[in-house]
Structure formats: C-alpha cells, structure tokens
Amino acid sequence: MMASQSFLRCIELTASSVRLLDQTQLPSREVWLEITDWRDMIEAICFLRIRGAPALGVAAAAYAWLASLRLTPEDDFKSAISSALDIIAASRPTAVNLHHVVAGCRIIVNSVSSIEKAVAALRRYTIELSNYEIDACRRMGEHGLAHIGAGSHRILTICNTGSLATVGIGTALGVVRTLAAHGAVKVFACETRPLLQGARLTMWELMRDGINCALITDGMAASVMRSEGIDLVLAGADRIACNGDTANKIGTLGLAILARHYGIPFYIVAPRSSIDTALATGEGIVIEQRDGDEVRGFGGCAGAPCGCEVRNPAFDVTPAALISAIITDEGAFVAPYNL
C-alpha cells in the first residue's frame, strides 16, 4: 500500500502574486491571502500566517520573486534584491531553511544580468524547492515507515509538521500518514502553547484526514505516555547540527526526556535541508525569542497580568543522545550522527 497523499498545499505561486493559507485563522475560517508586495510577505512571516522550517523555505523564494517584480529599469536589482534579501533573513533566525534559501537566492541573483532575468529564475528556483519539499515528505514517509514498521501505533507528536509546516505531505506529520495507511494509528497531539499550533493546526489536518486523534495540554505528556501506552514520539526540526542536536519547537526538550525515562523512542523527521552542515553542535544554534504577549494572553485574551515578566523562547535545542533516529529524505540515522 502507498503512503497516503493527502496534502493541502500551503503556498504558491500565481501570475503575480503568492497565494497562501492565513494559518493564524485557523481553525475557525479558512482565509487564503493574496500577496502581491514583497513587505506584506514579512508580516506574514514575522506574524507566523506561514511557519515551519520548509514552508519557509519556499516562503523566502517567494519572497524574493514579489522582490523582483516590483524593480523597474532605473533600479540596480542586484543591490535591491540583497537590502531584501536581509531583511528577510533576519525574520525568523533559527529556521535554518530560510537561511539556506536566502543564500541560493542571492547566488541567483548575482548569476543574472538583467531583471527579466532575476524575476524568471527566482520563480523557478521557487517552483522547484517546491516541488523539492514535496517528494521529500513523501520519501520522509516512506523512510518513516521502513524504520519505525507497519503496525499499531500509539504516537506522541508536538507543534505542527503537516501540509501546514511544508508543501507536502509533511514531515512528522509525514511519517503519521504514511503509517496510518499501513495499520491503525493513534495521534496524542500537544497543544503547543503559546500559540497552539497543536491543538489549532495539527489536529485540523489530521481530523480533516480521519486519521484517529486526541488533543492533550502540554503538561499532560508525561502522564499520557505513561496511561495511554504511547510507544513512539514524532517531532519536527527548525535546525539540525552536524552531531543530530536539533532545534524544535519549545517543549520538544521536554518530551525527549519524558520518553527516555518511559523508555520510548524519540525520533525527528526532517528533510536534509533543515541540517546546518555548518554548525558542529546545537551549541552554536541562535533561539528566537518572541514577544511576550503571546504567553500573556490569546486571542485578545488575557491570561496573565498586564506587563508581567515573560520568558518566551520559540524553540529549545534536544541533544543528540536523546534522539532514537533522525528520519530524513535520504534514509534514518541513527548514533552516533555524523549528518
């Protein structure tokens, strides 16, 4: 039996603009953004309407093209393009496929010697990661699917690594819908607090599949691992080290300490192109720090009192000796990771 193709894709490309679901509506409405200007494609990254290490990839090409379109003749596109470049690249600092993109953006860029040029290139260079994130869920599925085996499956997953999080099937996500096409599959889905993406954005795409699920609170993990027979956690990866220290979602630390006091495998599913070939250890691996408000409150709400003291990390970095497996488009690792 194949992998389950099911998919939503998150963003793409029109004739002169980038269609992309607004994920902070979700999953009340279902609102698709029309993005023609290069600075609204900011906020929609800064403000999280797209988020996930390889939608943001694609974002960033995107990005890059409505850069381009807007240049006239009088303008030096190569030197506009890279003041656009910046800023993009520092939106989100520890997705490192942002980074990656930006980088093959500019080698364009410069490779180019007219606007015409640059706009038709950076278009297809967007096409293509595209299409690039796509069949890498698929073979992260497949990976998944020959490591962890066909069967039944209790699994823990935290944040969002669906169509949502990348173009395709998904990451973590990924490997769920691979497996729920081979036996009966069980999700326990952390809401992922500040912002929900859990309970908000993974359990609209698996109910929206079928796929059998339940929403916990984040601190409800440990005693659902140790009740509900959870035998294997899924997550997602912003960033990789050389030696498999992964940065996630804040929380994922958490987990991976949990299920190695449970005794249950941990593993990270992400495509190559969220590992830093550049950075040893997760060490080095710069953590997003995001405004207070988001803890104190949601949805207008409060939840806290007004101008409290806030530690808001996005992500925490999990070390590579809690990590069974690394699951990634080109096969599963295990230790020790030389990635």
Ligand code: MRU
Second form
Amino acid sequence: MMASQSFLRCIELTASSVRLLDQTQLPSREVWLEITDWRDMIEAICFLRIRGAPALGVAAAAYAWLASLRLTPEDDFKSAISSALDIIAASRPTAVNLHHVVAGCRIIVNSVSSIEKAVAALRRYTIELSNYEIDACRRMGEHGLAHIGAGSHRILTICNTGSLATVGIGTALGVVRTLAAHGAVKVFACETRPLLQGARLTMWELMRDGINCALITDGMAASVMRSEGIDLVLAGADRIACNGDTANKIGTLGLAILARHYGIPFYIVAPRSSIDTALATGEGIVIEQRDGDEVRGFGGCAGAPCGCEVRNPAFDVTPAALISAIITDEGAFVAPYNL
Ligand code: MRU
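Now show the form predicted in complex with the named molecule, given that the preceding structure was the form predicted on its own.
Now the complete complex, all chains and molecules, led by this one.
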C-alpha cells in the first residue's frame, strides 16, 4: 500500500456554493471563485475555468446541485432540473464524464419525490463522485507504476492531466507523481496550443511539486523525443471507445504517431469514468469545435491577422493500434482492447 499523496482540490462544495480555482488565471494568479448561481457554472465550464474530463464530471454534478438549490415549491422540479441538464450537456460535447454525470443526475432526479430530496441526493452524488475520482487517480498511479516499473524515466506529456483536471493526483500526471515517488523522473510538457494547458497548468503543478520538468512548444515534440531520449509518452483521455480508440487534447494523435516512429511506448491514463461503453469505435466521437479567436491570439494579443480562417478542434482521436496500454483505475489493459 502506497503512502497517500497530497493534492490540490480544484473544485469542492461549501454549504451553499461551489468553490473552484479559476484555471484561466493560472499561472499568474490563484483566484478562487465562489459560485452560487448555476448559470455561472456554465460560464466557468465553457471558458475552461474548470476543465479536464474527470473534473468536468464533478462540475456537472455540482451544477445540478446548484440548480436544485434555486428551486421554489412552485417549480416543477423534475422538468426544471432536466432543462438545466440539457444546457450543460451542450457545453462540452467530447468529455464523456460530463455526459455520464448528466445521465446520472437525470436518474437521481426522476427517482425522488420532492425538491428537498433532490437537493440532498444531488449533493451526495457530487461528493461520492469526487471521492470516486480521488481514489481512481490513486489507483491509476499504482497500476501505472506496476506496469511501467520504478526507475529513471524521461516522460513526454500533453495538456494538463493533474489535480487541475481531476479532483485527485491526476491521470497521466498521477502516474508521473507516483513514478517520481519511486525514482528519478524528468518530464517534458508540450505547451498545448491554443489554450496552453501544458505550459500554464502542467508546469505550474509539476514545479509546485518539485518534479524535474521542462516546457517545450508542440512543434518540438519530434526532435525532443530523439534528442532528449524520451522513454515513454503519457496522455490522458476525454472519451475512450470500447476498442481503445481515444479522444484527447488536440496534438495527442501526432505524439502517438511520433512515438510509434521512434519505438517509444505511448500510454493513455484514464479512469473507467472516461470510457464510453456505448461507443464501439472512435468513429462516433463528437469533437468539440471551439471559437477561432482562441487560435488567432491569446490573452487579448493578436497572433494572426484579425478574422483569418482557422480551425480549432479541441481534441483528436488516437487509434487503439497506436496505444501501448490503457492504464485505468482497474488495471492496465493492452490490445486487443475490449473495454
Ligand atoms: O479542453 P480541456 O482542457 O478540458 O482538455 C483536457 C484534456 O484533454 C485532458 O488531457 C483530458 O481531459 C484528460 S484529463 C485528466
């Protein structure tokens, strides 16, 4: 049994609000928001103040609880919460955790007979889900360590898969943290254009933990894999189909192709809650398309001519054939995947 690791809780419930760390302000400022209105949760989710598939699941449950708190005896509470759930379901289409939670909330609300019971049940659900994700992160770390082995590792990663993306030690970063507790680890973090989750968030988390790390631009990945002697690539997941095809942050597919070229193991790390058992393959995964201005500039500064044509898919799908193993909270799975 491994010693428990401490971690930052990016989202939690107070008696009457949802407290979350505004990730758009990192790394410059640590701003905690206290959200009492469910509509502000939608804004926080759409603008990535809270993000990462497991954390989005918890945010969706917290949102349903906040929506239920606002109800009055005159409201038809089942249809009011159902309408609120329709809105959040449209906010981030790819991260399946959010959609699992929306379905879970619908079942809960349909099974209770009063507003008070809905409020209590949705609060309990949010807390239980947080506890599940915390434990799942710890288990992924243990399974990752068992599969990869202790020792010295030079790791490439993308996006942010740490405490800021989950409510525990993280998925891919949870494995990094666990490996770092058992050996010498050096992490290369891709900056992750356009919203820089790797540069802003992963580097912030790793430096806070004193884990040896270096930031690279996304375009450096190929040469860094060779010149820096990368041993493995660790990435998270937003939705995994039964055959192992995996949607994750845009750029992940490119890393998987490069890793195959260089013969470097490429691992996906994700909890069971990120698996979509209704999807046979990755073909059916809906990819979130975000506003083109995210690509045209950053932080209010233009990086391209105003109004130029751009593409901004937030995720890509890595075929199972390029994945060496999928490390989950229930163990490490290898091909052929039958999740
Ligand atoms: O758009 P984001 O920042 O929500 O995307 C997050 C990712 O793609 C992560 O890599 C993924 O959710 C795994 S997080 C544990």
